[in-house]
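A single chain, nothing else alongside it, follows as structure tokens in the form predicted alone.
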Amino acid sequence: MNTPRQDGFRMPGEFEPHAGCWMLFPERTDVWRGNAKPAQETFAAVATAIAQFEPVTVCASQAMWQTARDLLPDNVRVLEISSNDAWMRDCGPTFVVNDAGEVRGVDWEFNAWGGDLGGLYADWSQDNLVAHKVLDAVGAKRYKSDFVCEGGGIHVDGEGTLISTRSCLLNKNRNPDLSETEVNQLLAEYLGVDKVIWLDVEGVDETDGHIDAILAFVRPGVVLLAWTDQTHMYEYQECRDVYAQLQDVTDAKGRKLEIIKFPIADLPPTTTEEVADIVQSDDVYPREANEPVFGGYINFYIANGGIVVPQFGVETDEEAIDILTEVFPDRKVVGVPGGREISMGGGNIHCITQQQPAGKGTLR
């Protein structure tokens, strides 16, 4: 079977037109507090916000289908698709397009962010089927790869450039037998990119350093970089290290990147009350008190004509919206409260969504 590149396909930038958005519905009581009800309400608010701009499909298990249907507005489609948790960005397909407008998808191998060497839960078998099921629902041709990759670990500009972190894709808990050169070639073949910019970060979070918690492309040649001037925050040094690394790189077109600093909310750690009713299990990464909560505005979703960004109920909420309004002047910026709720589960709006690019056919 050919690779996407051999067939003339590439991964488009997230700012390119969409056919719609895919999400999963949370239900794990060992990840989400309050029997997952607060998370379900927040996910529904995110889906509702995105549905202002493009079609949204939320995938729910058989047990949760009716709950999801009752919670979501009528213009959001609900499909019965099982999963182990609710991170569509990471276990869902990576869509690719060609110049004729055909849409296909890459089905990466998924191992719950580390498999037996630090994976976040013991059973990821249903997550590893999500991409295939979504592509079947779309009616899109599927490229299956044995390469372990999560959508949150890659960002592309649609013009041949990909940015990722060595701590994630080159981690021994993802692809231990592949060299950096071999990973570069795989990314080139499956995503149609010409250059991979590798960043060195600490990678101490649950994802081992996903790029979508660090930066995002506004358009080719321009990135937003998560940034804080608060010296007590654990991100303080990392954002400076990344900024320094980006000074020395050019993209696939030979351009130096324009870097726009973008705030990180300074949030208190998880409280005893917030984690009190989370079911503790040996099979899942523990959710405990006094853990950092990432205030990641950078984890926003780009929709057709819109930007959907988490809000945390702090002063930097308005600053984040103002910057997004300035850098995306042709899109309406919508803030969704409850960003802390998603962050406590391990990610945010970008992590729980996956865009399907526009092309032949529509969301079915």
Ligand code: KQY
Given for the second form:
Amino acid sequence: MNTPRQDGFRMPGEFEPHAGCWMLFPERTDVWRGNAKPAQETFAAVATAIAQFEPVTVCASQAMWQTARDLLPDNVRVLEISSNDAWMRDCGPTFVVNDAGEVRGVDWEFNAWGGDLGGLYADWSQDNLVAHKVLDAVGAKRYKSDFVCEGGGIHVDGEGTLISTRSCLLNKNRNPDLSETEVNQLLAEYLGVDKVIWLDVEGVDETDGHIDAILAFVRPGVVLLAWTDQTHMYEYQECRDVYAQLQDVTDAKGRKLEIIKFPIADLPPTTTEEVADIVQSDDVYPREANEPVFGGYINFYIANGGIVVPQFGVETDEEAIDILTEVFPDRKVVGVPGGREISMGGGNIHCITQQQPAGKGTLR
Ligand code: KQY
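Switch from the form predicted alone to the form predicted in complex with the ligand and print that structure.
Below is the entire complex, every chain and molecule, led by the chain shown above.
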């Protein structure tokens, strides 16, 4: 079977036109507090915000379909697709397009961010079927890859450049038998990229350093970089290290990257009350008190004509919206409250969404 590149396909930038957005519906009571209700309400608010810009499909299990349907507005489609948790960015397909406007999808191997070496839950079998089910629902041709990859671990500019972190994709818990050169080749073949910019970060978070918690492309040649000047914050040193590395790189077109500093909310760690009713289970990464909560505005979603960004109820909320309004002048910036709720599950709006690029076909 050919690879997407051999067939003339490439992964477009998130800022290119979309056919729609895919999400999952949270239900795990050993990940999400309050019987997953607050998370369900926040996911519904995210879906509602995105739906003002483009069609949204939320996938829910058989047990949750009615709950999701009742919570979501009529303009959001609810499909019955099971999953082990709710991170469509990571277990969903990565869509690719060709010059004729055909849309296809890559179905990566998914191992819950580390498989037997630090994976976040013991059974990821349903997550690993999500990409296939979504591609079937869309009617898009599927490229299956054995490469372990997550959508949150890659950002592309649509013009040949991909940015990722060594701590994630090159981690022994993802692809132990592949060298960096082999991974470069796989990314080139499956996503049509010409250059991979590898960043070195500590990667001590539960995703081993996903790039979508660090930076985001505004357009080719320009990135927003999550940044803080607060010395007590965990990200203080890391954002400086990344900034230094980005000074030295050029993209696939030979451009130096313009870097725009973008705030990180300074949030208190999880409290005893917040985690009190999370069901304890040996099968899942424990959600405990006193754990850091990432204030990741950088984990925003780019929609057709819109930007959907988490809000944390702190003073940097406004600064994040102002910067996004300035750098995306043709898009309406919408803040969604409840960012802390998603962050406590380990990600944010970018992590729970996956864009389907516009093509000549439509959603089935
Ligand atoms: O960064 C992301 N794309 C998702 C993070 C998922 C964490 C699972 N608990």
